[in-house]
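Take a look at this one chain, the form predicted alone, written out in structure tokens.
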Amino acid sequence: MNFSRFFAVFKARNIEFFRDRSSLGWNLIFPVLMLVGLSFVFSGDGRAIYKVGVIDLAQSKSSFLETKYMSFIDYQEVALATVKLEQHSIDLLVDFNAKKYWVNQGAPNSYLVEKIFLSDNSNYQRIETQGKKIRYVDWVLPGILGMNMMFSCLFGVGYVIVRYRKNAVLKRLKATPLSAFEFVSAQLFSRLFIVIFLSSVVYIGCNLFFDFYMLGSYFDLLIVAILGAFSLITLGLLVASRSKSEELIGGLLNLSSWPMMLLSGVWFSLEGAPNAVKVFAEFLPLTHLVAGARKIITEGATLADISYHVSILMLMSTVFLALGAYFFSWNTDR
């Protein structure tokens, strides 16, 4: 490993990137837009339903949960239903074993839906909580920041080898004293550097006007975008690695991010959704990296408490990685 020779090709793939006005603009524009957008759109209360959680609730029986226009939700766990509680997420949380329920003070939909419950029910033991609502673009922001560094990964990777190998950059590379492994690491640790800068100043300017619901660690927020977009990175020239046309590899490239955008929790939570869609996201890194970043932001969770996200993004960009080295080819013939 030639540290001069890594370095000179990583500076090199920086200072074309960041010459790019045009990627450039996009990459900081883009999430910006969505932002805004989905600010707007979802500005309202949304939808006029009830969400009531409740503790196991399988072996829960009461009319109360016959009760028309309520969504009664399922949770094991006092502890994280009662952040829900206080996010605003759900109205009400029934604990009927334990003759136990929690109502946010401050939500106008907890005072309503407390109401009701106690119409037909009596003797519980009444909690009280109090927290700030999240709103919808809080919730999504780790989705489209995600999806951002996706596309700025995923198509900054593949199409810039591919580009270099049809112009016989990379023969001319392969001449030099460059090794494939010195090449390789330095536009990945490039491309890593590029999404983890944009995307921090994104989300910190983006913070300014919109104040973000915050509960958890930025360090490990940082950790966990990390790792995503190394994972991210690795897939991309696991995709790009012996390729030679720009419209095969656009086509592998959109076949790679489109289940990720609509299948990885990036617009809505995959927790009512087939058991079989629920197990090929599994297999997505972009899932892994939303629900990480998401758990940190919402329910202040540690990088202990999100082991299992943050395990398999480390043995995906393994995976990816050593597949990738693997394949690689400096020429254009197959």
Second form
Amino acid sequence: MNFSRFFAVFKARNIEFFRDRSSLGWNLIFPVLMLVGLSFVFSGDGRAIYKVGVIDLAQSKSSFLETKYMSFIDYQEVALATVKLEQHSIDLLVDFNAKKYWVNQGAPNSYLVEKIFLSDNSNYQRIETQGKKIRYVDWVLPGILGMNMMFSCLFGVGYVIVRYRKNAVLKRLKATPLSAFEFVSAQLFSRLFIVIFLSSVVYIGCNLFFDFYMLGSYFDLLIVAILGAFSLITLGLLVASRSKSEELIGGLLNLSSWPMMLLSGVWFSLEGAPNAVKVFAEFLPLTHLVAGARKIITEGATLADISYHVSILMLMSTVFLALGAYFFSWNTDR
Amino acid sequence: MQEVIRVENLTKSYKDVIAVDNINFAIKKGHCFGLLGPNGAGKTTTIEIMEGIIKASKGQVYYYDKPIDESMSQQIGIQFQHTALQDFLTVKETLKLFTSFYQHTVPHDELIELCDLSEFLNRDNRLLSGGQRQRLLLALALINDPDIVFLDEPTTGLDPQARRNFWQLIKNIKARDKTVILTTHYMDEAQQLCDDVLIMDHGQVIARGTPRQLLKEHFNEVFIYLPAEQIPNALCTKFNWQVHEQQVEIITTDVEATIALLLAENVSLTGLHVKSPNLDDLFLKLTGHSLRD
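Okay, that's the form predicted alone, but what's the structure of the form predicted together with its partner chain?
Next comes the full complex, this chain leading.
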């Protein structure tokens, strides 16, 4: 590996991307438009009933549980339930057996449900928590950024390599001392840099307006973003490793991106989905990128907590990269 | 003179097509070697095997008596027939990019002057004209100061002015004692530039030598043309002269005798012209079909 050759190709590819205004604009504007649109559409609360979390619901007895227009959700762990309360997913949390209840100071609904609860029950210990409401836009943010990264990685690597191969840019480079390894790694790192840079710009820019929810560490989020982007880039490389046809590659890239767009939990949680869908989703890199990032953002998970997703992303990157490098061809069409 | 490249028993077949069929030749140092032939003759396949871009099915290419390998890429320069350049880079940035690939390179100022790039140095590759592109591609082929320069149909698609300018550039390169290997299907180009030509068709060598030698070997006649209406049909039939596009073609080894005959027959010589055979005619004679078919 000659570092100056690697760096020259890396730089040339970056210049090409940033000078292509239309593609740059699209990469920036698309996620912002999605976020603005979604936050507008889902701005209302949309919930008609109040939600109360109950520790060990089956063993609890109280006339409060008969209250109309209220739904009761069973929790086994206090820690998890208080996070839900802090995120405004539930309005009140009660442990009838321990004679305790938790209320969210910052939530109007929590205040109202507490009044109803106290009209029936007294001498319970009151515990206050506080937390910003988690909105749909906070929940969907990792999905939108992840999806944008996916398109940029798959098409930005896959399409570009096939185009270079088709119009003989690759052949011209092969005639120089540049090695396939130097060329491919420069493409990968250039795209990784572009994707992480643009996603950071979008995140930081939108954060000024939306003030996104964030419980975890930004560093952990960056690591997950890099791992996720890398696995998607290597997938793009694998898909583009041999073909010379832009039509074929367009189809193959769509074939890889659409299942991820729909089934990787970008738009809605897969919790209620059929088991077969969940198993299928496990094989999609975007699933692990979105799930990992979402746990960091909404649950304050650390990298150790999401080690499952982290290791799967690393495994996928290794497999895709190895296969992509094995099958890579400068100019054949087989 | 020293041999730079030697090709021995070279064969390349794709599935059921034999693109190159057991050819042999050697190229001398400092020569401009022309590989001629119609489209599909196997020129590009041959030159790309010599460049190490594609592998031969059989046979071997030697570079200074050693089989070619990857280290050769530092010492040769290539201009392909169809190459796109990376979009959104300027000419200057493209030169810089390619410079970084080689250990030993020619200073940019020298290349810019040699290939006449100065007027469009900061232009985006996408906006170059055909002639400008070919000049940039030539500069890229020369960037590592190669011993051998391979040019695959470098003037195809250029206008006559741009072609002549390009020929001058190639002559300048020859003057620097480089070996130039050129494929073309323009015979005038070969006649202008090449010291040595090899004519291929259907993957095989059909003639080899200097342009002058080849013409001398295969032709001792010249062509005389006259407008058809000036010659009675009976005369054409008698001497078996062919009529092509309103012109009577007389092939003769003795121009003076033929003209004396025409004058004796009271044929007007208005519009007469005499043509020496060129490589086009040679090709027609050897293959029985026209070069640009």
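Just so we're on the same page, rigid core means the largest C-alpha set that superposes within 1.5 Å between forms. All values derive from a computational prediction rather than experimental measurement. Positions refer to the first chain, counted from 1.
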Following rigid core alignment, is the displacement of the L118 C-alpha between these two forms equal to or greater than 2 angstroms? yes
Please check if R163 moves between these two forms, taking a CA shift of 2 Å or more relative to the superposed core as movement. no
Given a superposition on the rigid core, I'd like a yes or no on whether S185 shifts its C-alpha by 2 Å or more between these two forms. no
